[in-house]
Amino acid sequence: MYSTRSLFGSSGIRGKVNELITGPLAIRIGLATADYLSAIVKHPQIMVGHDHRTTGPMLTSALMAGLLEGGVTVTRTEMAPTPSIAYASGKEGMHASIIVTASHNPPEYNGFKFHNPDGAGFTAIQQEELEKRIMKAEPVDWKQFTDFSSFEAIPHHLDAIVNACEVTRSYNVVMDGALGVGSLVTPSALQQLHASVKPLNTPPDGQEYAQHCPPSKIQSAAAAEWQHFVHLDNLSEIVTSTKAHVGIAHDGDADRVLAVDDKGRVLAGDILLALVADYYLATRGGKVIATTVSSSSVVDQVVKQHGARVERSRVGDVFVSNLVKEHKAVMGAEPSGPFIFPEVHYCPDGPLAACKILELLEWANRSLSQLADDLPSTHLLRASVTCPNEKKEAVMKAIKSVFEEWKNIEEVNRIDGIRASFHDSSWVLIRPSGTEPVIRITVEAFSAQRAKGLLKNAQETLKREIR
């Protein structure tokens, strides 16, 4: 039996393959889903899709024999990123979408998002309904049973991408999809925007996808990150040699981002933020931009030039969706790679995101490397830390009282996980993942000695706990 108390974590539900993830849980989650919405509307329609992962296609047919067991009517796209299904399902009248996907995680991974009409993830209550249903759900009498459609979402989005991009200069990309489903709409999309596109690990593999990247020479929080998933030494050197104005990566479902500059740097999700903070303000104004409470102080100086303010939410693009939604925020993004523009919809969107940094450059007619050193500079330092699940709730607890012992802490914030501001404008965050089995920290200083001092007291505390 599975225990339905922590199934999701801050993007669905994911898990290992033939251990957590299986067929038999696929179908109680498509009958729990479908037994939720049939609570709310009448004759609920639901959209379903995968990514390129190998098992994508089994937990997709079992997801859907569940729904379909639970009296809903199903369409099912091709193989498609994350975006593009969330997209079409609210354009065709859906009412939900649940995409099978793993996202970033390794290729023995897969799991399940779940998104509203508008693009929006399940909010915190949805997730608990469900979750409260999926032990319990019963199907509907067979007479009830209803049949399903297939349906090809990348035009649609292909569409709202391009309708929703005015870029009128010619830029050189290199894009790195990652064998993931990125490169099935992102370099369609920078070609339709005039840009000429040198395509990377292309097309979707789910086989190769399972050969592990080599360890980045590239020192950087963002690149620690992305380097399980995509060459970047290999990207950075292709954007210099060939002169590119920028380099564009997705992760495996296209629901991220990470951009390169025209010096080979991989830019940090924070300062990428920022500077699309910056262009949306300054063109269409606004006044809040939405983020976890992970993201770097350079987006809260900038955003504040604009008369603006940033509201933070925990870490989870449902939560800086939802954000978004709560406050009319202009835009809203997080550090790991997923922003959301609501003219669009409120599904992080990778290609979208590729096709405004094209709009970035035109607007501030400089390169992405000037606009970069231009911004405030701190010293922003991630790292994680190996914990057991089990383990987690009594770490945290523990670390809480640790803090309350550090000197001239200005604040705490306990939102997600704890992050503790200092009087000299430095600040600590340590929160467990929801995904994996370790806790992560986050650090910010504005000198490298006092940022490295804090990630190494941060990471000796929790050590100490964990044991």
Second form
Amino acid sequence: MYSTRSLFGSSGIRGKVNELITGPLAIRIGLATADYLSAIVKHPQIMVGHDHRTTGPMLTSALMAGLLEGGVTVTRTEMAPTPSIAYASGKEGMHASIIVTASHNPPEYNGFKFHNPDGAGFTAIQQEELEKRIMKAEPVDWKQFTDFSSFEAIPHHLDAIVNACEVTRSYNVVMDGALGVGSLVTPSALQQLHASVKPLNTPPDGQEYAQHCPPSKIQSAAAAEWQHFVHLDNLSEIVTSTKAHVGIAHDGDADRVLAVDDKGRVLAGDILLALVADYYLATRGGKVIATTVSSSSVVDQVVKQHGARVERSRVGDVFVSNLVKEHKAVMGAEPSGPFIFPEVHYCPDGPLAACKILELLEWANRSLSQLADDLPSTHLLRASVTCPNEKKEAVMKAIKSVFEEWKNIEEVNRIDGIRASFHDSSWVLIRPSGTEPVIRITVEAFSAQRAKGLLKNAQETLKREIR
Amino acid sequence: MTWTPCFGTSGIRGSVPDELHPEVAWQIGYSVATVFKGAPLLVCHDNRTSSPMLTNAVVSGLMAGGSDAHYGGEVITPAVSLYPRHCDLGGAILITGSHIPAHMSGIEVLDHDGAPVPRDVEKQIEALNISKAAPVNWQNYGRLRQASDVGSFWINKVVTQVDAGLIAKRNFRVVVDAANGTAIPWLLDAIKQLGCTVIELNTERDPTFPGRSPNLRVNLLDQAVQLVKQQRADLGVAVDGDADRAFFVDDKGRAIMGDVSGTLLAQIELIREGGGTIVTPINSSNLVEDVVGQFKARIVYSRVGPPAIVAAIKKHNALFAFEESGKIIYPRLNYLSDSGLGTAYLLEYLARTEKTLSEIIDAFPKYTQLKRAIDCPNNLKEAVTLYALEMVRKDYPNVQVNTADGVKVIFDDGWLLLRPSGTEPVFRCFAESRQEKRAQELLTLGLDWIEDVLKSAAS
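Requested next: the structure of the form predicted in complex with the partner chain (the form predicted on its own having been shown above).
First the chain shown before, then all remaining chains and molecules of the complex.
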């Protein structure tokens, strides 16, 4: 049996199939969701679907059995990206959607993402409501069992993307589907926006997904995060050899985007955010850009130039979505690549972000490498220090008082770990990992020396407190 | 956990959701996939409220056990049992409560030939439900396929067995009582495609079965009888919830007993094929002896219940089988009862002979068949059987006795069957004769034997 206390992570429920994630658990999740929705609306309707993983159809059917047992009418989509299903569920007037996906995790993983009709992921409160129902939700009376129907989500999502973008020039794009479901939407969306698309690693393939990606030679935080499921060196090489304007990759369920510039360099999500934010604030106005505590201060630099501000949430796209909503931000994103454009929906949307990059290029009338090079260059370093889980809380408390003694601190943000920013725009983030016995450190500064010094200082402080 | 999923005579049945619920159904699917070694399986269901939910759970369990699930949607039982043989599938799982009350359902497992799986396979599935097999690796999960042509494949098969043009020429008017069940639209469409005008009865799809019970008994056919008379129809057809069994009403508005219509369909089959073996359970009317005696035919009496009938069909390579409950089986096409095939052959025969159904039935010898059920504790059932055998030996040493299922005593002018129910604390007594008085005598004789044992146990 599973303990119900720690089922939800920052992005729904996720784990190894046949271990945490099983058919019977999916049935209970379905029944719990039904119970939760029934407490809010009279005849709940939900859309469900899955990505390319081999275990997706099994888990989706089990989930549906639980939903039907709980009296929720179910619309089942074909295999599709998370943003396609989340978008279609809102458009079709559903009360929620559940996507069976483990996003970028290895293929033996799977999980469940829960979205509201506006596309935003379930809030922490909603997740708690589900979690407490998982062991005790009851089926409805036999006369109230419900039925299901099938639906194609992708055409609706495609229409929404194309209607929300305007590109007149014809760009050359290399699109790496990474054997995930992104290739079901993005190439077609880009082509409708006049791009010429060279697709790599399509169609979706749950057997081969993330099986043949060697470690990347590119040394960067973005590369480190994406190399497990995207063959980055290959993508980079094809972008340069075909003289493409941009290379695009998505994670497994395509709620994230990764861009490779025309020089074959992998751009971190927060660098891309700074560029897109610049474009959005310049063309649409607006006061707020939303991101997380872990993203670069380059974003702040760009945003400040427009007289707007940056709002930061905890790490996790659900938190960014809700921040976008709360502050009526013009857009939001995380360094790991989820981009939220609220004029379409609040779901992180990889295909939509890919199209927005072309819009950006046309507006700026410059190459992606030029745009990236023009941003203030910063030095972002990451490290982690081993710390037993039971010590984390005490260590974080101690760090807080240490920080208060540091000089030149402009602001301390404690939304997720401790993020201290200094007057020279450098900052340090100390954050206990939710999954491993480590505390992570991120530092950023405009000089390499300053960054190294900050990192060393943080590491030493942490080690001293952990002892 | 008081309820354990066990196979009865027609799959695993239980009330929903307290006994049969998605987690149980998932486990059954998983066990079946394991026993079938990951072979692709068809999954279909009837029109009950619980069917979509149980079907999704079974489909999921199959995929987790490594089988591709070919989802065929809501179709009638004979369409499901017809399909695997012709489409190279490992078998089928059918989610249906057939004729049982609306809050219940069942899961039947069919083999690659569409016949119910043998008892030893059922036992393996039951054992796995308890022991729980090791999960398959994520790479070996089954896929979900669509089998959207199960119903249309069946209609086509039914319609092409007969001379549809010949039937159409007669412009038959047929009352179809669909019991608000799964027969809608499949059986209606098949009969329409045979060129008949269908007069609809209980054809609003409704899983609470408001029109009549999803069961099939002669006394449940009053509506069909009335409508046949009122509409001056040529034929009435009434089916159970999942439309495997069928009863017929003749053009005079008389509901026909299941063994009488079964005998007629056996006769039609023997005319078509020139001879063959007919299987029927031991409680069927002697009428079949009279009718089939005119052909190069052999009658094999089996025990009551679908597994025994199918076993006898396979063992004797039977041409046709029927049961008084309305089961009509054409083994060369389908190992389960097929209301559509039976109706098609009957219509073709009416068209070819240019006779009315009432004329044919009136020409049959008349039998009186009486049935009675007596409350009898399970622990006394064996005593009743032994006592009956003893009484026969003592009082009627020269009559023929068949003990395949209970005790059947076959006299020159009728027969008597004493049979313990397999599911209830009841002993059944059947008696039949051409003379009503003699049938009554035989029934009384059998009832007396049961009473004797019950009385001596009470004293």
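No experiment lies behind these values; they were computed from the predicted model shown. Numbering follows the first chain given and starts at 1.
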{"property": "Per-residue rigid-part match between the two forms, R419 to Q191", "result": "no"}
